[in-house]
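Single chain ahead, written as structure tokens, the form predicted alone.
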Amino acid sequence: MSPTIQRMKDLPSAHLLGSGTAMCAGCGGMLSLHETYDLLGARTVFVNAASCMTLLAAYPYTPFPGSWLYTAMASAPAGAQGVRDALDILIAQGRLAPEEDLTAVALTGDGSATGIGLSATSGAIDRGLDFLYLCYDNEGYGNTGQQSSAATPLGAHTATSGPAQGNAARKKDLFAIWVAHQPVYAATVVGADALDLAKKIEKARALKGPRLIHALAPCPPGWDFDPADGVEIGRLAVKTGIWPLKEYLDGRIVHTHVPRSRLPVEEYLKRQGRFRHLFEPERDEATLTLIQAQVDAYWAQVAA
């Protein structure tokens, strides 16, 4: 076990909530990014699609010692391609020593990853671009008021779903879309499980080619919960089975955590104001049953 992973394993939950930046308190996306950066270090170039994380930096400063490049929401993979090509040319010309090479990281929210930037991402995977794609998934367009995105789950209330109803569509499966492209590596993570995240980042870092890290990002203002509950919300997503922790490598999907005694999905949903309408003033039994059935069906297929 590497010293960095051991350090993450020993971190108390209180530390996991802190990011040292001016993001929203309890931001699950910042938590995953912070843990990822601890492993990747300063020899990185983050190509950031317009998103909540755009608020991290004000030119010419960033909170990280590495490099940071902004792009339009659809353009992070293209930006990463340019960075990667430039680094390869510099190395080929002898102007950059191979040991001084940098890792190109596309950093996006779920709006870019599952919608606006999906075609550019598909093209980058097809070209075999050597980049790490980190999506922090707060299940909506959080930077502009938590409108529904293709990653918004069934039943969740958003700014665009109407006052008394939740999202009518199922969450788009970004992991499955990447796996269909047969990338070098793909994994789901959550910042609340720092050890699992660290193992996957170290595995991805050792590979070359298109690699996905898809991080569930509990969002206190968008999901309507107390910022102090951010880590617990992330853990409940795993314990209820609504957020499977898994990875794709060498043509195989492996679940890195299988909740043997899954909690009812209600335990996760009722902690978030975006699902309050499913419980009051009257229980929406049909929607709650459907959400539970979808989760049960997923894990039954895994066990088959």
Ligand SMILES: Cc1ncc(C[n+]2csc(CCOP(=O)(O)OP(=O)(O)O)c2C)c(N)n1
The other form holds:
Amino acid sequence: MSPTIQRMKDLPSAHLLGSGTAMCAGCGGMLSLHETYDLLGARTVFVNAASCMTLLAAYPYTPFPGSWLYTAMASAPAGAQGVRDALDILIAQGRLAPEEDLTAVALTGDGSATGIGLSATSGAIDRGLDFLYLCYDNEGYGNTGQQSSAATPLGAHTATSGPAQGNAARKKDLFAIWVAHQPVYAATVVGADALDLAKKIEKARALKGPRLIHALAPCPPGWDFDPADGVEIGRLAVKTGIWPLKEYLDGRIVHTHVPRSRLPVEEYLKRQGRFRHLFEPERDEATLTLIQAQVDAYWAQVAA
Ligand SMILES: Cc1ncc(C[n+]2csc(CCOP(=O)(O)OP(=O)(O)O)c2C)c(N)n1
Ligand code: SF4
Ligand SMILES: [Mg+2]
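Okay, that one was the form predicted alone. Can I see the form predicted together with the ligand too?
First the chain shown before, then all remaining chains and molecules of the complex.
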């Protein structure tokens, strides 16, 4: 082992993930990955689909004390299958002690999770693959300049939505797609609520089978806000109800936080330049009303 890698392995993950990387300041994806990694630890093999997080590792170096594998955008679940199979074979052959087993973790952005890698994910869940899938959702193709993805919300301006308009489609519901597959576990999280995230990671860690952690990832350059506001924007997503915190376990969906008096969704939208055209030069009342109505309809259905 090279002295550099040995030095990296000797450092705690909290230090490693917070320094010397090519990530943007205030990256919400990094925050949720950091919090997740602190709990999962080094007994993991992260299988990362091409995305912003790929910039964390440059072969043969990685800021992680555990292992890291890089795949094409569509292939993280297939890579996780290979890792899981290899570990199972080593254990069956007596070349790896069961107590030295590792967790296969697919790490992808929303572009892979909701689009390019969706069929590989669906197949992996169908096969009951024992893996944890962490999607950090910055609601666009961040690594290539924030083009629209299937997870871009209604009204958001992206590099491909046209100069004055926002995205015309609704955000694809990744949590619902996973729940339709009846996985062992699925949850939504946001790095700004570290306690809720930690409880869900602990729960997921104790289970076997396909498990989703879907993290909203406020993205300063892609969403156009000051990096210092990332945590506040994550909190506003929860307080306005546009990002429900929930989990699926034993066939039931439970909301882990119900905002009793929800803030108007505008409070979240107006903090981000990607929605500026909804307020300036004049208010786009129709789109703002539609976005609020969609959030209201979601929570009405929860209460019913
Ligand atoms: C099939 C394929 N199409 C396009 C690309 C180029 N590409 C690399 S990263 C990326 C963005 C991925 O978006 P997402 O999964 O949301 O991750 P993010 O960049 O936002 O972290 C794209 C389009 C690719 N690597 N493979
Ligand atoms: S573009 Fe967004 S998601 Fe990508 S590293 Fe920067 S802040 Fe994070
Ligand atoms: Mg993305």
